[in-house]
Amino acid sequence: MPVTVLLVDDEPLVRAGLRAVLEAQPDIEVAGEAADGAAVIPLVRQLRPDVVAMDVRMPLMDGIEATRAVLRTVPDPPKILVVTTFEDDEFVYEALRAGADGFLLKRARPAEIVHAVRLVAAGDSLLFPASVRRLAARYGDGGRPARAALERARLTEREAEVLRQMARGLSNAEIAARLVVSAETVKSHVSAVLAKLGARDRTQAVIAAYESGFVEPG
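Can I see the structure of just this one chain, in the form predicted together with the DNA?
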């Protein structure tokens, strides 16, 4: 059965764009739309979408509040894919803490948008649109961010182990030696980790590990 998506954005144009992109896919279906965060909860209860594509800036109730509200009040809640622009940097961190499963830049190419929806629908986390990184330098703390976000990425035992080794700065060959497997096997695990985290390379994966609390600095 197809992945159902609820679009939440105050701009009709953006909703139309997302709808066009997503409905071009045979395995994705737009279940409905909302123009405001306050309208989201009843719609989620009614439509029970797999994924909510949630804008950040909205009148009445912003995307962060709406995310929190949905996750708090709806049993077996949908995945929340937060739609951001470069200007929304400061909200990304809050969204992560609110329990968002992934991020998406409005200016992303259609293929990326589709990919993001499929990824979070499958239970993986998408922690790596470029903008997510920009918060790093800006925010001191305010509480531990969502380790859950990475845990929800459903890494297998072995993949988690490989990620830990990556986060120690080891090369594939070194990891292979330490885990006593072939380099090819390590490459397989690394690729799986990258895919599940939405990371492009090992560096991004390690950053995600730190940012999500999967590994602790110090």
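To test you: the structure above is the form predicted together with the DNA. What is the structure of the form predicted on its own?
One chain, no partners, no other molecules: that is all that follows.
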């Protein structure tokens, strides 16, 4: 079955460009389009896309509120990929905190766009460690809640290492190769990390790792 994508952007040219790139792939299908976040909920319920690729800044409802609305009201919600012009945009960070699975720059090359959609559809996060660290330093809440959550979590040594690799942008398969364990073992560790941190998904865990100083840039 192809990965289905809903495109949400107030610029028709951006939507057309994304559609052209994605529909050139045999395993990706654009299920629909919307020009504002306010239209996302009914379209998600109607089309049931695997991924929503959504602009972070739109006139009526921005990508942050739309992300919150989808995750709050839609059972088994799609993965959300925030599309942005500027990687250091505060809106991007707030969208990630709201539950988006990653972000993609509008100037990304076609191969990067395709990779991003496939990655989040498979359940991984698309994060750029250096950018997330800068965003956390600039727009984070000071790190105290994140540090407290990590202290309470009492991660095992292996769980802590998995979190470090997640924060560096590695997928489950890449972590498995680096740690010389099976992908299923990594998936189990990721689930344990999320449960212990009380994180909704791996993106939230990665943000906590950066905000707390658990993972340093570099």
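What you are looking at is a predicted structure, and each value in this text was computed from that prediction instead of being measured. Just so we're on the same page, rigid core means the largest C-alpha set that superposes within 1.5 Å between forms. Positions refer to the first chain, counted from 1.
For R168, a C-alpha deviation of 2 angstroms or more is recorded between these two forms after rigid-core alignment. Once the rigid core is overlaid between these two forms, R202 counts among the residues whose Cα shifts by 2 Å or more.
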